[in-house]
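Form predicted alone, single chain, as structure tokens, below.
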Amino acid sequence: MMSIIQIFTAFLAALGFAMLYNVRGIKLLYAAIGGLLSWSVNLLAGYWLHHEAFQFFIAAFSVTIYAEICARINKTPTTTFLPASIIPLVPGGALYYSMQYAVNSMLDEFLSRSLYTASLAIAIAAGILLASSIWKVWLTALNFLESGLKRYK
């Protein structure tokens, strides 16, 4: 039941990101499926992975090529939907702690929270970066395939 409630408060963050960022109609539904998407692929990968960074990452990657085709259909920019889908994602207790400690000269605790919340925002960029850049060598490699028949035709 607690997931439940937390896959829906994602795609409820995702829409009311996507709504101050004035994404409208239709794109508007798929960036909140997207923060939908983004929160379920990292509970689900926490059954099977015990470490927070690589669930951030496994999700993070997920909803890029989910962004990407979402892209593409509507032929929109990526960041139309990239932005809002990540907002689950986003370590924002992480980081409050972190200044938190930091702002009572907790040295110690604000280094350990501090490293945990760089880990998590490393691993989201990282599964961007990477699901980016396969996606734009697939339809490199599609583009080129395309050109390779049309001339033996």
Given for the second form:
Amino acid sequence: MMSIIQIFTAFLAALGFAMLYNVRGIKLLYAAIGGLLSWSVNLLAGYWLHHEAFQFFIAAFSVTIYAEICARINKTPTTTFLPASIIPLVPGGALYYSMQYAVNSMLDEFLSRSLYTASLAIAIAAGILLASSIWKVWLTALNFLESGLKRYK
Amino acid sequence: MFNNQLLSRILDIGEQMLISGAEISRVEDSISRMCIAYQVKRVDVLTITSVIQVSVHLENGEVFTQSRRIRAYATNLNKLDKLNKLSRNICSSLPDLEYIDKELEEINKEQPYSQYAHYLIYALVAGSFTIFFGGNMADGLASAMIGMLLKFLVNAAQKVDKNLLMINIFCSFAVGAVAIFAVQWGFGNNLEKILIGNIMLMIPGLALTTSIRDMISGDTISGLLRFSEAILLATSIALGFGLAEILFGGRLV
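Output block for the form predicted together with its partner chain, input the form predicted alone:
Entire complex below, previous chain first.
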């Protein structure tokens, strides 16, 4: 039940952020579904992995591929969808708690929280980068095949 | 054919792209593509989060250099989309200055959603995240109301002071205080969940992730700049909430 509530609120939060970033029209829906997708993948990955950073990596990877596909369909840059879709994963809470410990001069908690925050941020960034590189390779291969076919005809 | 006026328009496009939320690599790529389309010999672009600098070498030996200082960002992805289309259009059809001016003027009219809509969006995001992190319906409702208050405070603070750090300290302090009182008066149960919903609106979590993305992909300077900016902002927010906690005795952490 908790997961369903989370997935639904992830959808709403991504929708809100897409509007804050001034995404318009039907693209809003794509971005919001991206938010739903990123959290669902994260939860699903959690069933078989018990490593939070790796779960976030997989979720960021999938949602980037999703954003690339949406960008292809709508003929817009990937940036239209990615920032809002990735929002449920973004470690804002963890970042806040690290700083809260720092302000209260609780050094041990601060260090462990910061490392945890950094590991999540790195996992997400790595997921995005790997997905966009793989997508580029795929597009190049596609172009290559198409031009080959044209020459054949 | 290539001259200083044209370079200025190209930089305007790049500047607007960066302000609207384009990645560093996209800005550099678009600027050099547009310059190269006009048959120049060599283009050098340096973009970091606060500056764009371009030098263009022509075949006849002339060199043009211009730069832009970027002071504030306003993420507007719809505008970015249009700028992107314009830059592709320029690359393929090499239009004249009047055309570029007209298009740019049209794009700069692009407005974000209205202020009233923004109040609703703040409420939506804050409420959703409160429930997302495990708050109940009452918490979500309280958080949504405080989210609207946050929007009001951000607007008011921006009129007085442009310094983002001060705005953040002030807003997080006020939001923290109101949330503590709200819970003490029985409006919502979990203070922490109410706060986290509003924190997600203010905290630069996305900037943190983007900064690491920049660093891994080779734009180390931009990455580091954005990273330290994100940490400073996060600290200012924690300071504001911490102050509210000390003064009004809510229990956090």
